[in-house]
Structure formats: C-alpha cells, structure tokens
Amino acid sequence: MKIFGNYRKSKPIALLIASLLAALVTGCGGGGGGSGTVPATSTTTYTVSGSVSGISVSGLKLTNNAANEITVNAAGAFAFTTHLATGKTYNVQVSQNPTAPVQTCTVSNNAGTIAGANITDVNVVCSVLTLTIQGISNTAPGQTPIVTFHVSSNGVPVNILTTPFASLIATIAGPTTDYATYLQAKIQGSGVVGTLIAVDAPAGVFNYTFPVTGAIPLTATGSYAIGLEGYVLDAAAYPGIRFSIVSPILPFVVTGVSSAAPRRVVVDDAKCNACHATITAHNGVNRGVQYCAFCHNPNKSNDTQVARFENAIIVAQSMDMKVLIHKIHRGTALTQPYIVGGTPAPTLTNPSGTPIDFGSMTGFPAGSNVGACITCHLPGTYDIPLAQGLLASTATKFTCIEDPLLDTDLYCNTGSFNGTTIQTQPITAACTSCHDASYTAAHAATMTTTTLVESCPTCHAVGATNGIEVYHTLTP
C-alpha cells in the first residue's frame, strides 16, 4: 500500500530565485522608463504544469492566479490551459478538494513569476491517511488516560495492529486557559510506552493507555487538550520524505469544570498552508498550527537546545508560539538576534548545538507584509486586551559557572549552566516580537505597572488613538 501525505520542496529558494530573476528581467525591459516601467512585452508565454499524487484522485479543482479552473481527475501531470508571458506571477490553489474518496490535497512549489521557462514543478500532495480521536476517559489527577482513536486511509479503516506507524505519538498540553505544560508517550515507533489495544481492529479503532508516567499532574485544573502526531513512510517510492497526518485535538475534563474548553484559536492553519504547504521544522511531521502550541507554550523556552560554553553568559529565547512565528517572519527587519538552537542539541564536542538564525530569514515574500495581522490570524485575534489570565512568555539567561581549566573542552557541564527566568507580559510580547528596539521594550515597561498590569489597550486597543488598526493592515 502506498500512502500519501504532504510535504514541502524548497520554496524559498524557488521563490528567490525568481524574484532575483524577475528583477533581473524588470530592469532590463524598462529602457529608462521611470516608475511603473513594465517589462518588455514578448509574445513567448510558458505553461505552468506540475504533477498529482495520491492513490486516486477524482473532482480535485486547481486554480492559478483564482482563475483558469481544471478538473483533474487522476494522479499524475496536470498544465494550465491558459499560458503566461515572462515578469507575470502564477499562484496554484486547491479550490476543490477530491470528492470521491474525500481527501485533501495541499500545494508546494506553487507559486513565483514566469522567467522565460515553463513551470513543471507545481506539486499537489493528496493526503490519505486521517486520525480522529473518539474519546478520552480517566482523565482525573493522577489517573491514566485511555484515548479512543479512529485511522483510515483514504475513507478506507486502517487496522495500525498490522499496518504501523513509523511514529505515532500523544500529547496532553493544558489548562486550555494558556498551555503551561506538556507531556508525551509514543504509541508506536522506537521507545513505545503505555498500552495500544484494538477496539474493533477491522473498523480501524483503537485504545492507547498512557504509562504511569504519562499521569495527569496531580495539580491540573479545568480542562486540558490531547493531541496526536504520526507519520508513514514510503522509503521505495519516496525516500526521506515522512508522509504526516494533521493532528486531531480533543479537549477534555481534568477536574472543577462541567464540560471541556477548547483552547482559543487565533490563526488558520488555511492562512499558513496559503504560503507553506508543510512547515518544514521538526521535519515537517507537525501539522495543524493548533497543536503547535501544546509545546510552544509561554513557559517554553530553549533552554535543553541552546549553545553551552564555558565562560559564557547566553539567553535561551522564548519559544512561544506568538514569539516565534512573529520573529521568524519579522526576520531581517528585526534589530536584535533570534537565534534558536535546534536539533541536535549541544554535546561535550559540539558545544554550539544547531544554532538557527531566524532573524537572517527574508521573511515574508516580496507584496506580503508581515503588518498585515490578517495574513495569519483570524479576525479580531489580534486585538488587545487578551483574554483574562494568560501566561507571561518566558526566555531563560544562562550563565556558566564552570571553571574553563577544570577540563579540556569548552562544553559547559550540567550543574554549572545556571538558568535565571526573564518573562514578558502578554500584550507586550506579543507586540515586542515585531517591534524588538530597546526603546520599545522601555516604553511598554513603563506602561506596565508594578502588579505587572499592561496598559496598552487604553491607547492601542482597535478604536483607540493609537489603535493597532492605525499603524497594521487589518483587512486583506
């Protein structure tokens, strides 16, 4: 059996390039034209084609530009009927999922502008396999939970008993008011915890028990959220590629609540998968922006993946899914550094780690601005105040205490990394991720009391003088 997911080629770089070579192409056509030069028309005009996977496609509807619609009603090659001239941008959109069987497709390599070749690469991933969660028991303090969850492929029940995995594993993040923390168990994969029985294996549904170890925290209050990751691999067809399902999410009862609350939803996974067709960190097996915050929480910072020398003094950076994303998007036009460690983490003869530098990335394409809240976000999700309670986002500074002639290498030991907490109030890291100069971050100091109450709504609440809506494009 073949199954298909989603994945991402390298856009960014595609992307690039044609831009580079767009405006190669723009100014050299121009012949001194002055602004709004055009560039120089051409009767060429190339195809814009590309290639369908999935074990069988039918009523899949493609659009480029919002227009020039087809059916296509295989896997396989598909092409544009209507051709475009160099300098023009092409932008290929699933406007029609399949019908039958009901699958979703996603987009890569589906966007740039025409620079003198067809374009063949436009690639259309159907994803087959799909996970939904049933239900949820035993979810008390200090009890082990008991997940009922239901797998197909393409509408077909997938008996995982026989056809596993490459990894599957549950989360349980809460309370829902603001995830503070996290915990994990695999259910398949290498290093399975807990226990995966089959409800009605021909069905498709099964029971995963987690591990004592996977306990509900004895504190936990309200409600909190359970969330699946998992992917299959098709190493003959396509080597290195983790074919993803997009989490489910289940909110449930701990203890004091009559009935669950979902976590808020402030952006739109359709809004991301509009530029990324997979988000390629943690190898693209996270899907569904909604699980990302389950570990991206406010109390998360990186702390275990930051670089260790000796002698030194680094702060691990917020984590924060508010943090990180307006960061990583923001990217050059940031004033200071984000740099976040990644995977691997650092050892005793690579003290460095896998440093990233978000703050290098080019961020948004050229006509996207990332001021325009509404680019990610739902609407309304990016006004101020903020619902009650939220938690403050938390960076964690280090300082190696290690005397550096005690050993040879420069890695500093556990034990002598000393981590003290800096933490943000809400408002103001949600704003201060963007606008990041030091003068920023006194004035919204000052504008926030000794009790840590923020005062920005007065001012820049939508509506007021000095209101978001004035300075950021709220609408599309």
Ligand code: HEC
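Complement to the form predicted in complex with this ligand: the form predicted on its own:
Below you will find a single chain and nothing else.
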C-alpha cells in the first residue's frame, strides 16, 4: 500500500496504470520467479495428412490418436485439423468405413512420431472384395461337395486362376442347430487340396470340389453350412496389408430335412463395427462374425495350443464363441484367469507356447454399460431360456504323467498328455463367462440336475423376479 501511495503522490495517473499493467503481465508469465521476462509460448506444429483411394469413399471417417475425427467423402487428399509438435506420436485409424457402397478401408504408414516435419504419406485404401456362394451340390453323407462361387473386386469380376488369392479356404460346419464339428480345405494358397476349375473365368465364376478328406461326415443329418474365407495381397503397393473378404455363408441340406435351415443369428457385423470399425480376427484374415462360429463351436477347446509342461495339470479353456467373446469383453473385470494359447503352439524348446491373457486386456469400453446386452446382441437373442437343442461348452483338463526326471526338457510328450473333458451347460456357460466368480459357478452347478437340466429360467427368465432384463438393462 505504501508503494501504491507513493505512485499516487509522485507520478501521473497514466504512468501509474502503465506500471501496474506491466507488473500484471509479468506476474501472469508464470514460474518466472520474478525475473520479469515473459517466456515464449509459440511452438512449431506439424500436420498429419495423406491420401485415400477407392471407387467411392462416401461416409469414411478417420481418427488420429483416437480423437480429431474427420469425415472423408471423396477419394484424394485429407488432413487432420489438429497439428502436432515434434516428439508427439500419431496413429491414424478408420473409425467408420464408407457406406456408399459398403466397403473396407485399410491404412498403412499410419503411426509414428513427429520429427520436425509434416506427415504426408498416410495411405488409406478402400475396396470391395466380394465372394458370393452361388450353390453347393454333392452334400449327402459321404459325398465330396462341389461349391460354385463368384469373385469380384470393386464390382469387376476377377479371374482367380490368373490373379489368385494369397489364401482362400472353404469351411463346412454343422449341424446348424448348433455347430458341433467343422472341416476345412484350402482352395488357393499354401497347402492346396481338392480341385478348382473355371465355370466362366472372365465372369469370375468357379467350381471347387472338396478332396476325399473333406467329405460330408457319414453321421451328418439335417442342415449344414459352408463358408469361405480369403484375402489378397499387394506387396508392392501395400506391404504387410491383407485385403480380406467378408465370409459368405450358405446353409444346405444333408439329409432328413426338406429345406436348409441357417444357424441362429445372435450378433451381426454392424453392431461389432460400431465399436471396432472393421471387425477382423487372426491377423486380419477373417471377417464376418457368423463365420467365426464355424470353428469357435461348443466342442472347441484350446487343446492344440495350450501349454504342455511336464508333471502338470493344465486346463485348455473353452473356445466356444459365447465363452470367448464374453470373456474378451469382460477383460480386467474377470476374477479368474482366462489364458489361451496362441500361435505358434508349444514345442519341445518352448513348452509354454504363446499364451494370451485376455483377463489382462481392457475389455468393454470404459464408461460403457457392460450389462447392456443389446449393445452386441440382436434383440431377444440373449433372453432366458435360450433356444432349445444348444450344446454344452467344452474345456479340456490335461494331466501330464511324464516323469520330469526321464529327460532334460520340460515338454510333455503327446503320449503322456492325457485329457478329460469339462462340459458347461449353455446358460451357465454364457453367464459364468462374465460372472466368473467361483461362488457363481457353484450356484449354477447346484441349480443343474444330474440329467444336465438347467433350472436357471425359474428365477432368471424374462419376466421372473430376477429376470435377465432386471440387471441387464436394455439400453447401452
């Protein structure tokens, strides 16, 4: 106050105001320790940009670092509006694929660190690679099926005899009441079997005859289904990128029914892509959720990939679709480990194989309602009771009887790796995949009869006191 008083007595009011403003500016400079120097605030920033190619990209959306979303409605150059300083990272992803027409866009050169220059080479390629199954014959038990299919890229027929797929596989699964088994055959790529011939090569139409090992099982009845999976490569232009198809599926009659019945549809790609943009699996090879259930059926456990240590008891987890997907989305909220073996599988020098701990992953998006089944499921497909005739989910408990003192390695040889099945009934398998506490499993087991009838609907059916809709809200 004394200083202020001295200013009032000895200096003009204009000079007083100027001095106060200067002091205020110096103070707001922040952290200067009273030096009186205003630090520089300008920082050079750089753009992240690239180009999009495709027959039409209307509705394409891109994000950088999971933010700064932009919409691209035409092929050509694009640039993100948020600029980045040197040392900052960038990661460009597709958040929504084009909708007119529906196609898949793949990015390359899309991640890195700003190093004092604009990023200009992010490459987005949008394409429509399509396979359509036109029909299938020779589908009685014991016969080798012949499937007819059409191939096109961006609406133009493709002759795959001159422009082959890097990998093209046919899979047959059945019965469609609930897939219990499957068989596969390689049409193109490494390990080809069977016979591929052209019906009309310029029009992109081909026949493929399965090998004898791909014959319809002698015990097969009812309806089965065939699906195709495949991808192409353009190693020169887009190294490391796989352009894959959405797997087409066609149900067909084996015996005992008058018309083919498809498997029930529980989720669809649109719901998956609402979060994942383009849902793929197995390093971008597989697309199409309905096709996943061909192999990830109730009888599938992780038996070929699970760790194989001597003198150990190891559980190969169920790889049934409803178990696998629920656990992946539950992630870190699981109370029990869900570790499965990946690729490569265990070997003599690496008995652990390639373990993947889904319980350590993020799971459902933070802040989302994990109890909102409708986020992923189609309406009514998760109601209790479930559809009739569904199979129990299978895990395998392996006991290694090999004496570790008999050799110098840690690997359990095949003859000593003995497995017994662990089956979990359908409702219990679905519910305990998320609610995995031991006491929940005990409750479900107590409520299942010795003849494997689940009493869950008594309390948890829709409309019951503790119906599924009470705790699993209908809105995301």
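Owing to the predicted nature of the structure, the values given are computational and were not obtained by experimental measurement. Under this definition, the rigid core comprises the largest set of C-alpha atoms superposing within 1.5 Å between the forms. Numbering follows the first chain given and starts at 1.
Item checked: Core-superposed comparison between the two forms, residue 117 Cα displacement 2 Å or beyond -> Yes.
Margin query: Please determine whether the C-alpha atom of residue 72 is displaced by 2 Å or more between the two forms following superposition on the rigid core.
Written below: After core superposition, the C-alpha of residue 72 moves 2 Å or more between the two forms.
Next item on the list: Taking the rigid core as the superposition reference, indicate whether the CA of residue 416 shifts 2 angstroms or more between the two forms.
Entry: No.
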